[in-house]
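A lone chain, given as structure tokens: the form predicted alone.
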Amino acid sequence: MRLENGNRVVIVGGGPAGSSTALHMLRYAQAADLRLEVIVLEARDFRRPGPAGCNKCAGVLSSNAVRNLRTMNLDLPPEVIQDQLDTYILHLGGTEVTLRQPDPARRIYSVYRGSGPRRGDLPVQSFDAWLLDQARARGAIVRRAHVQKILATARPTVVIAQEQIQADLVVLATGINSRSPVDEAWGYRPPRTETMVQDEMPKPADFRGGVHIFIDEPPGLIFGGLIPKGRYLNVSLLGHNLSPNAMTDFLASHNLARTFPDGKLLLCGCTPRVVVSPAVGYYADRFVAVGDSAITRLCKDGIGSAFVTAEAAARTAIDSGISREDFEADYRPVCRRIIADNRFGELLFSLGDIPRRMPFLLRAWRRTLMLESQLPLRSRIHTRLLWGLFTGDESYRAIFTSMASPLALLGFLRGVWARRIDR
């Protein structure tokens, strides 16, 4: 079961997972001297401001994501980049700890997935729109359409308004913030999710640059972030069972609301879902799911995971075939590596909750970071661990392994002892 000249690949969803699948599919097909019709179906107009044109994401590109773009011979244009993120400021127990990029060569950017906040002053250049344009420029057919159903016929049938499109391969790249169009006969079940709370606000003139991270209030918060994006700040809250008033509580508990004029605080607002488990049945004969529709990194670097799964699915389809067995052999191992790494992520987030419940450990951890600030950049092991955790720029396995190393444990014990001396 292989793709042949003239076959049609239909990609449902035009976000980073769908666009990069199209780009990789066309690249691998060209290398194999294979002529394909690649169609991308996307309901949104990513040039619209607000949730209607946005893929509801904090919009941080890790250095891994930037590197993956370059493998597709793509360089981010300056107008898409909103800010370069080289400093994270951790607000911890009433004090601030500044974390600087341990490796300046690994650049991290903030971008907008749509065209900026719904009540913003001026539209901005959308990352998703730019990437979809790159797929179109390299030969993909991009159609504005809402997919109603993907039927499990001999050749998959994609149903849109007043039309049915026959495909030789269908790729699901809709993410998890819309209803899945996949017919039950495929045996596909979307991933489990948790809900985030996000909004945008004007960036104050006196805003201190960098991403600000908070890990204490409101109850249930795993972490909250203020992410600079040009003239605006993205506010993202991730946690367990956050209340409907979580955003208001967050801003009030950290005295953030007082820096903004009345009526100009929150400009947008959405409650996107984030993936916390893999999908079931994310591949079959002539069907494969990529990005959030299949699996993504836990809480971080979703765009990077979209690129990784898109590349693996496209390579499998062109080089190996499009049967269930082909995806089982060559695509599933890539997804399983993400799933395995996420288990370390779950453990890290669980461990991170302990200091918040035990104040003496929180104070020791804070002291450890302050002691490290006096060391050369390469010797700040806890700083590097937090940088990788907050940015998604390192695998969870690598972070956990480093955290459990004798050097990291010794540094923490020094923080505990130094705190006792200070008393």
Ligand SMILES: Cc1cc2nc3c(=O)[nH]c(=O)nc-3n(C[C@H](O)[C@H](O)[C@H](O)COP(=O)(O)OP(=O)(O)OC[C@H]3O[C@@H](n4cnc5c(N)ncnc54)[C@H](O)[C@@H]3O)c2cc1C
Second form
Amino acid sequence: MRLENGNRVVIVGGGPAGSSTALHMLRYAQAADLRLEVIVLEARDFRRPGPAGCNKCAGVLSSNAVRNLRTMNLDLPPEVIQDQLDTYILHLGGTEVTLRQPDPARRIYSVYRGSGPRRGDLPVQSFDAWLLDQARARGAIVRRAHVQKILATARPTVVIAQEQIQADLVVLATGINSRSPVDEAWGYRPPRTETMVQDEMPKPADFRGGVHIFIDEPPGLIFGGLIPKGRYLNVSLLGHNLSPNAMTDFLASHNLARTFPDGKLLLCGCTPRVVVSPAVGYYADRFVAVGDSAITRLCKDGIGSAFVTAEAAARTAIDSGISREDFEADYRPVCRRIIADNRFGELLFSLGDIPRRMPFLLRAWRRTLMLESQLPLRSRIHTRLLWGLFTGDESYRAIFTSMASPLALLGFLRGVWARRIDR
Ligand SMILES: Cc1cc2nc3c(=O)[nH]c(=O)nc-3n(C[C@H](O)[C@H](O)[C@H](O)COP(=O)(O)OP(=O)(O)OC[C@H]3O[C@@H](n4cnc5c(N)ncnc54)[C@H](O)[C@@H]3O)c2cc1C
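Complement to the form predicted alone: the form predicted in complex with this ligand:
First the chain shown before, then all remaining chains and molecules of the complex.
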């Protein structure tokens, strides 16, 4: 079962996974001298401000994601970049630790997925709109349409208002923040999700640059972040079963409500869902799911992992074929690697709870980071670990392995003994 000249690929959803599938599909098809019709159906207008035009995320592009853009021969235009993120300030039990980019060659940026906050003053350039425009410029047909159903007919049928489109291959890239249009007959079940809390606020004139990460209050929080984005700050809370008041509780418990009285300066507000497990049945004959609809990296770098699954699905479809067996052989292993890495992620996030419950460990860890700051960049193991963990720039497996290394343990023991630093 292979794609042939004149065949039609319908990609449902034009977020990072959908747009990048189109870009890779067109690139691989050209290399294989194959003429395809690639259609992207996207329900949203990314040029509308606020949640209506937004794929609702903190908008941090890891250096992996930036590198993946280059494999598609794309460079982020300056008007899409809101800030370059070189510093992370970690707030640990009342103290602060500043982490600086340990590898200056790697660039991390913040972007807006839509056109900025609902109550913002001026619209900003949307990353998702830009990426979709790149797919269009390279030959994809982009249509604004809400897909109601994907039917499991001999050639899949994509149902939109008053029209049915026959496809030779359907790519599901609808993410997890809307109802799945996939007919039950495909055997597809979307990933499990958790609800997150986000908002935007004006960036105060005296804001100390960099991303601020808080890992304690309110209860259930894995971490909360203030992410600079041009004139604004994004506030993102990742956690388990966060309460409806989580945003105001978070601002109050970190004294941020003083700068932003009673949350009155909050400009947007949404409670998007984040993936916490893989989908079931994410490929079949003439059907493949990519990005959040299939599997994503736990808590970090969802955009980067959407690029990875999109590339693997497109490569499989062009180079190997579009049957269940082809996706099983060439696409599934890429998804399994993300799933396996997420297990290390789960372990790391659960280890993060230990210093929260044992303040003396938190203090020792802080001392370890301070002692390290006198070493050359490449020897700052704990700094690199935390940098990789919070930016999504390293695999969870790599972070876990270097955390358990004798050098890292030795560094930590030095921190345990160096109590004079606290005085
Ligand atoms: C609070 C929060 C913060 C996050 N922060 C980051 C971060 O800083 N960095 C990062 O890399 N990742 C982050 N993520 C994860 C990231 O948002 C996702 O992993 C990423 O957006 C997945 O891309 P996608 O294209 O698979 O799905 P989406 O971005 O959700 O795109 C799906 C697209 O499909 C369209 N669609 C849906 N249904 C239909 C339909 N029936 N018909 C037509 N179109 C449809 C939608 O309109 C949308 O445009 C965060 C997630 C959350 C919840």
